[in-house]
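Next comes just one chain, in structure tokens: the form predicted alone.
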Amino acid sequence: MNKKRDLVPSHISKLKPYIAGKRIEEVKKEHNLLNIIKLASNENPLGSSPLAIDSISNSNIDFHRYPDSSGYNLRKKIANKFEVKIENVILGNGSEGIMSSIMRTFLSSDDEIISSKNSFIGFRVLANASGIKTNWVPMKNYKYDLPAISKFINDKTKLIYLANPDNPTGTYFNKIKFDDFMKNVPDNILVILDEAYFEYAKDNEDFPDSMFYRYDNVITLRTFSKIYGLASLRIGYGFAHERLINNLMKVKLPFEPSTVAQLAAISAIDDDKFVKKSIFENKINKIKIYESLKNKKLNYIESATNFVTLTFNSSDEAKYFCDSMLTKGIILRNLKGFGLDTCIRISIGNKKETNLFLKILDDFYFNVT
């Protein structure tokens, strides 16, 4: 008699569930605090696009009807904005929803994946859950080591994941490094280029905006969660060759994203005023944080995003810092779950949040020195 198989596959039972940052209500109760500032999840501190909010408030949605499964109106709007065909655009429940569709569409059991060891934890969960062999390549100075990733390419490689800029380090690889890397990638290997923080990084002259890199084997992913402030609606979009999009459309969930999410995104993508304001405020407040960290001789990673990551000498030191801030009502992100147990990620807040964080940081620094 054959040995009875476990109901849960081994690669699933070994998975560790994703643990999000602490909830505001949880911290209030735990530390008996009235006011909490959450600087842990890289959300837009200015809120949501006003145009998106207005479109939802003034809409007359038939909630008993299913969403447009093709997302035609939003896909057409995105296509026009970025000067591509609608056949080059796909939607999903956030960038991760599209990542999931990509993996279910293009990967077979004997394929292999390559990515960076300490990059976006959402992709790591998806890769581990797939049961597909994944080669996790160490970062170099908290950056993607593209030459090292190239060396892992073999006959079984089918998918390479790159986050640019990266989360949680905030670093990015430039045009020259990306061009050199792509020379080593065969046409039959898919490259996911995750640009969730594109709007924050695009003004760097050497940033490789993927819209100017029309590789047939590159799938670009972007999101409305960050700069547009629609995180709770879970809506992302992607660009790729129409052959890839056509096959993805066969596999993706038929009624995603929701009607509300599509409606909000259609308006948000035109909200240039809100985007510019968000970028400006982020830049100003990031400079303030940099200056304060430098004055205190605290180590941090230069960031092209809306967060800054601190590096400490030990995991105990990092934990102590994060826990101490929490008792003062500041929620930060301990990156132990990302494999960076000596690092703490700080989302950049609005002016009021930034000033309060810096005041508490001053008090903390004074007390420990």
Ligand SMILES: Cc1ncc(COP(=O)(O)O)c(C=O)c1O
Contents of the next structure:
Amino acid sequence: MNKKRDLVPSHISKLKPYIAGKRIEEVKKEHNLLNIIKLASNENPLGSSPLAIDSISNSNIDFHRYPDSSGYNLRKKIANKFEVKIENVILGNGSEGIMSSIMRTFLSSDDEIISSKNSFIGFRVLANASGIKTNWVPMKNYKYDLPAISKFINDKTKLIYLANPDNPTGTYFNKIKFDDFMKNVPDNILVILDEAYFEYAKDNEDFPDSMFYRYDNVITLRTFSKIYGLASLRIGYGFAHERLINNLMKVKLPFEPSTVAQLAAISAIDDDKFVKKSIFENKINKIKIYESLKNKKLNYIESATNFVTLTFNSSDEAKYFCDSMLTKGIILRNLKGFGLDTCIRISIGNKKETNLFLKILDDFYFNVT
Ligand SMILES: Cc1ncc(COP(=O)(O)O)c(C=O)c1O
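The form predicted alone done, now the form predicted in complex with the ligand:
Now the full complex is given, and it begins with the chain already shown.
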């Protein structure tokens, strides 16, 4: 008799479930608190683009109809804004949705992936669930080590994932490093450049905005979740050579993203006022946080994003800090799950949240020192 095959593939049963941050209601109950500040998921603390909210509120959506599967109106709008053809644009259920489509479109079982060891956990979950061999290359000083990544390229390599800036470190690689790296990447290897935090980073002169140098084997991913404040709607977009987009369009879920998400994004993309305000407030509050951390001699990684990562001497110290903040109503992100167990990530809040967080931080250090 044939040995029975297990229902669950071994690469799935070996996975550990993703542990999400605590829910606000859970923390309130557990610590008997009335007010909670969630600084754990790199969301926009100013809320959503008002233009997007208006367009949804005033719309007459036919909820019984499926969405436009080609996403024509939004793709056209994005194509016009970035001066590319509609054939170069893809939409998805968040940029993670597009990552998932990329993996299903281009990877076969004997291919290999390369990425960085402590980078975006969403990609790690997808890579591990795919069962495809992935080489996780260590970072250097909390930055992508691009020369080390190129050394892992071999005949089986099909995909390289780079988040620029990175989450959870907030660091970015510059134009020179990226150009040097691309010289080592054959054109039959696809590079995902995940620019979820692009709008926060773009004003750094040496930041390599991938739209300015289009390689035929690079796919740029961006999102409406961060600067536009539409994380719950799940909508992201990507740019690539039309041959790649054409194949992705065959594989993506036919009706992603939803009609509501597409409608909101069509208006959000014009909301320059909200984008500017979000960038400005983030910058001001980040500077305030840096100053306070410096005063307390707390070590942090300089960030080009809307979050800052603190580095402690031990995982116990990091855990103690994070747990202590939780008891005061501040939810931060312990980066143990990212493989950085001595690090805690703070998403930058709005003015009120930042001031309250810094007050709690002051009290905490006054009491422990
Ligand atoms: C680097 C990076 N890429 C992608 C995403 C997910 O974006 P989306 O909401 O568009 O799926 C995140 C979210 O935290 C992120 O940090």
